[in-house]
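One chain is shown next in structure tokens, namely the form predicted on its own.
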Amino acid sequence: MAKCYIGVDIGSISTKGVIIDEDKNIIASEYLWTEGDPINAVKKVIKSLKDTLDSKMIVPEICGIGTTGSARYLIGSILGATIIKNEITAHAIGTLSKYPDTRTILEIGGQDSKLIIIKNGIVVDYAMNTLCAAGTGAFLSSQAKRLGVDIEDLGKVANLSKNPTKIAARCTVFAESDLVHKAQIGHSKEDIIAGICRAVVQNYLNNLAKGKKLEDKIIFQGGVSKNIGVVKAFKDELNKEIYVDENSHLMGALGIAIISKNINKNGNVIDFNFDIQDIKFKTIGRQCNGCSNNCEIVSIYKEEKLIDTMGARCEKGYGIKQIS
């Protein structure tokens, strides 16, 4: 039997999961698309993690479960998480576990971006951009599709460019219009794609890094960190070395798994069943009219039984007990 800790990072575009051992080593991991269904995505992640442990003949004793990401409260309730934390904390803890001398974390996900400034191992400043997708993975994915290039090949094509096209990428509408125009007047595909990568970086720096000093060591993570064209653009713009870990896309999940370990000082085993694939979970959203707050309530059901309610600011929001 091996004491293990589960970390799940549920984003709008992708869902990531890891299992770590007592030494904080990743012994199982999964990354897949959320596809607008975080509950089903997490079911798939948990099954994949268990299959990996089985293939390694590891019999786990689960001592902690942590969730982070945009659906962290929903999935935390479903999994019975022992800790739920925001992405800033999770990404910082995960990164520092591998790079203790980190000073700057650049993170670009599917639909948002983050900048985390660290000093002496402590987060001292951060910024998030959740309003515009022009500098995110979703933007890159849509433009790759428009240009007929697989998203996995986008960086390779970008690095073939000798003269990146200047793309106006302050917003997705302008960027797409400018991209079409540049293609129509004869700019090559590789120059346009390199221009998109550069525009993503410039958009990120203009929106998140204004007034902030980005000091070495700089770690780039999130799904977009796998795009070598964007990595090169960051190096060119900052004139600094940019480090990308092989598990850069898993840092949030790693961090929340480590946090779940840190809060369980005695390593006590918790009750957790990996077999959740056949369990029927259902969520119901409603507006509570019990007071002037008019809270947006989400009730979570497991096999028709209410297991949690989120969003209420007072006890009036917890009045619904059965599915209607």
The other form holds:
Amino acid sequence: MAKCYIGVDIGSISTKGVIIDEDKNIIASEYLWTEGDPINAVKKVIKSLKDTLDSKMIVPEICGIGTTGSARYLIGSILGATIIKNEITAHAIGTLSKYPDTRTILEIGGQDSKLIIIKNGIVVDYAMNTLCAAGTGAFLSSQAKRLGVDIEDLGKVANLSKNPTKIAARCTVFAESDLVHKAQIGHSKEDIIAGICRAVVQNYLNNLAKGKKLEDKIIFQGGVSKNIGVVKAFKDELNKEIYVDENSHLMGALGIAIISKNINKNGNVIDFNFDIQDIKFKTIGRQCNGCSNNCEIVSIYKEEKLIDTMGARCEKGYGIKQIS
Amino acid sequence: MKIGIPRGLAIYEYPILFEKFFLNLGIDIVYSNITTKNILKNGINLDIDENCLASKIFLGHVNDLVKRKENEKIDYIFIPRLCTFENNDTICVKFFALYDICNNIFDSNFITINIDYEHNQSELKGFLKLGKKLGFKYTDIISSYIKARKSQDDYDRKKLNEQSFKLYQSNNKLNILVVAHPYIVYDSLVGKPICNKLEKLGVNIFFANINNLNMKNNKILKKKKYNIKNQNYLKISSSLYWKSSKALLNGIIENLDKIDGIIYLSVFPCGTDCLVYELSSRKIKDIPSINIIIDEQDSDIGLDTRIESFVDILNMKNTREILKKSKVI
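Target state, the form predicted together with its partner chain; input state, the form predicted on its own:
Entire complex below, previous chain first.
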């Protein structure tokens, strides 16, 4: 029996899960696409984590579950999480556990991009993109689709280019028209893709890093950090060494697992069932008609039994919980 | 007689003054309902796209009263016209225009008060005209106004004292200053949920709109001048234009040594706030701050993430400092 902590990071595009042991080592991990269905994605992640543990002959004693990412509340209540925290804190703590001397974390995810500045092991400043998705993974994947390139190959193709095309990337929509134009006047595909990677970086730096000093050591993470083209563009643009961990995509999940470990100081074992795959979860979204706020309420059912209701601004919305 | 007051914009500038004035004259008042999504929805339909969220909410409130007018026998709907104040102060042009805009959009009975010192319309004069239009005697109007003014001043003073008292009480919680216009921060759809969220995260909230700059002396008829000591906003900029921006910056500077973090809260699109908040966050360097702009979108998750992480980071910083002081690190 080994004490374990689970961290799950459910992003807009991908879902990440890790299990760590008492010494914060990752003993199992999984990374897959959310595909718009966070509940199923988490079921798969938990199953795969369990399989990994089984193959390593580890019998886990779960002492903490943490969830983070944009679906953290939904998944938190499904898994019975002991801690639900935002992704900025989780990323900072996850990265610091591996690289204590980190000063700057660049993070580009599916719909969010973040910049976290750390001083003496403590977060002192951060910036997040505004609602616009320019300069995030969503931009990259839509452009990749447009050019008929697999998103996983985007980096490789970009690094073939010697002469990246200049692409205006202030706005995703306009970047697209710029891109079409550049293709039509004869720029090669590699150059355009390299240009997109560069555009993402420039957009990121213009949006988030204005007025901030990016000091060594710089860690780049999030799903987009797997794209070697973007990494290269960051290196060229900042003229600094950029570190990308092999587990860079897992840092949020790792961080939330560590937080769940930290809050459970006594190491109490909690009740957790790995067979979540077989449990039927259902969510019902509806509008509360209690007042003219018309809150959108999501009720989560586990085997037809209501376990949580979210989204209401007042008790009236939660009142549904007792009735049904 | 019954007067309806829309719960938006100008009314938050003087929450007591207008209400007390009418009550002192023996007029019944009704407020529009608190802001809900429905009110905002109606406001969006009525207002032009380019206007700010607060102005859309305001029109929603007026719409609410116009609808209730028949059933509840409301005689007038009161829409103040605030333009210029003492010491050449002025306010956002939305406040100039509200009365005329409403007259154009709705077919209803509106009544206004014109406060425009630049054109020699003092507060007292405005109230005299308003009272006369409602058919009261000058003596009654003047005494009602003076009493109402005093109540407003007492209310402001009380709020300020409460806040300063709270600031000087030491507890281990974080002190966060919310910088926003009163019509944003007290609104039940925009500001209140954010304040509730902050309270749930266990922080003390303070408001920049409660500060010394707007405090008046109780001698009403005497020409009022600012106390030079209270013009703290000059430390950030001497060329600020709007009255409310000056007040908010004053609120920041007054509390600077007591607060751990600043939340700049504004609604989209607000030209003034854009400029003033940017200016202030550049000049005040040693206090962490976050700028939140609210629009008509109603997904909360992005907002939650930003507020939560801001408080988390302040907490981390605080623990670090406590440890540093006790020389553990």
